[in-house]
Amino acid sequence: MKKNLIKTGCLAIGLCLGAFQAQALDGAVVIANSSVAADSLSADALKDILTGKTKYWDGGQAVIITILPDKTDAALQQACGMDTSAFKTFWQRLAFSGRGQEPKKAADAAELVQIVATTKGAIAIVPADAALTGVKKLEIK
């Protein structure tokens, strides 16, 4: 009986876990430029991306971060723990010290969406419902 609490016990826990990391960017979408090999992340290598801890793709091509500001704060806090505020000093610290390049920013989805798909290595957070011409989406497993 106590090993059947405990196998029911891990297997909830196991697909509260897998309910919580497929909604883990609930409203918003990873796209890329269409140069990069990925067609899938797992959440933890988008953090890794995110926090400048992952500088080049798979073959070298150097991973360019674009942002939207304010747009997709819910969805960066999710992705990697900060809210749009701390992204921005945190890669602000990063430029100042020579340790990375800040993120480029775009103004609304239509051009985020244009900024990844001309950039080489490109990546980005955009809404849900943005129209996503020339780039590719990838899957956050």
The other form holds:
Amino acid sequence: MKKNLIKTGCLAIGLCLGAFQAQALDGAVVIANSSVAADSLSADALKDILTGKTKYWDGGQAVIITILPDKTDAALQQACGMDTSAFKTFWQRLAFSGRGQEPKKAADAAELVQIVATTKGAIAIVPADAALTGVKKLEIK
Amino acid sequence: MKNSKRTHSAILALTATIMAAGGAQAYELKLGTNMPPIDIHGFASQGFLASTKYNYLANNTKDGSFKFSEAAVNVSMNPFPRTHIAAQGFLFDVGNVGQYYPALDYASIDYTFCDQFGVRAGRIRRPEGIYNAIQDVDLARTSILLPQGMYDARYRDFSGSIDGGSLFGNVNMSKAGSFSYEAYLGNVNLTDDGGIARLLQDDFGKAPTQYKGVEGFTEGGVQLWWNTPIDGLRAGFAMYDALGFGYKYNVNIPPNLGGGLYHAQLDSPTEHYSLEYTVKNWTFQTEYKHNGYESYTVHNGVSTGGVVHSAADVWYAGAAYRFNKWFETGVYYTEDYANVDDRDGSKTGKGSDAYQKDLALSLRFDPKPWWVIKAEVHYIRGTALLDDNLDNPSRNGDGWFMLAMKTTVSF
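Hand over the structure of the form predicted together with its partner chain; the form predicted alone is what we had up.
Let us now look at the entire complex, which starts with that chain.
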């Protein structure tokens, strides 16, 4: 009985931690185009995508990063360790040396969701209260 | 010259057009439902250089010079799975170098088998240190002039790109961070109107010698980066060898006194160390580069003195701070030595031509995401990089100032 209580307690703590980690980004969630096979990403995998180390999804589709300047800065910083300015400079360095494609930019959350919905391989960090239509939400573990 | 003026006017017109339009978004060229689009980006820069004592970079900076411009357009796409194509056309003018002659900066295709391994072929921007592959991109840094002993704006034809291939990848090392690499091999094509030819023309353009031409060479090397477990901290090491860079000059004295055509060749094994740390609004950088030179000269089929060994080195350390999305400031200090065995010029009698030490203070203002304005002051001692001999007939080691200003628009 005592062992069962401990197991149950551990499970509950684990579930709480899991829930906490799944919403690890401040006020934001990660979305992707429906062509993306993955339903979840580890925090490290998300960071590798945002820092250009992973440029293709498992099936070979190019990762198309889309950002919403000024609206998701804290979450971007949390996800890749760079603020918006550093992120922009980082990708300009890759793009202007022929080693990557600059992230697309959206003017507002609705446009961001629209771009992700219509662009194969697209991924984005979007405010948690945005209406998500035609995209899939990726769990961040 | 007329063509240069027309092109300069075109850059200014492009700059003005982008500004008048209130900025421009990157352009996306759609090719139909089954093909991914082509992304098109570009930038145009116009700068101004003024110096107090010597003419530097441009050839009339003592009077102030606007001959400091750059423009580029690049295209990229992912036409097939794991395949990326990118190309960039570029033109620039720094004094007598560049002259707005349009050049293919890079045009490459790469295939990424997995994160750890990919191949790239074509004309490739050569990875070396923090800035070599992006030294043309004013947008991607705080300063206007990079430390010139390491990233000289005049010799981009020598250092910028190779025609060949590379292997690249990124290896995750779990708690030890990650490790990225790019190893390359290819040819560097030089022309008589490029920066390195201009340097040689100045060196050998005085009687009794006469510059007769420059030759391309083979270059192989590798750039390694360790992205440490500490966010924003990375350490780099690069090494390469420029094999068989050659040039010819004529000595206009009677043949029996040693006159005639001389053919000089140079191998240049080089090591380059980098450290960069980006934390919060700060960026700290330091780099060190050591160039070895193994040169020999042939006259009438006979070596004139065996292989001559020498070495040069350069280092810098700097920091930049971003106040907010509009303002950023930076400072760096750099020292360049033309001969590591004669750092003060006393042994070879080169005097101040043996070194150049530069303290630079920069201010960057981004009024719009697509528009950058910069101003920068340099206090310089030494004259090692005043390669434009004809523009600076007399020199000494006294300090001198340089002012640089630049604006860049991008889309």
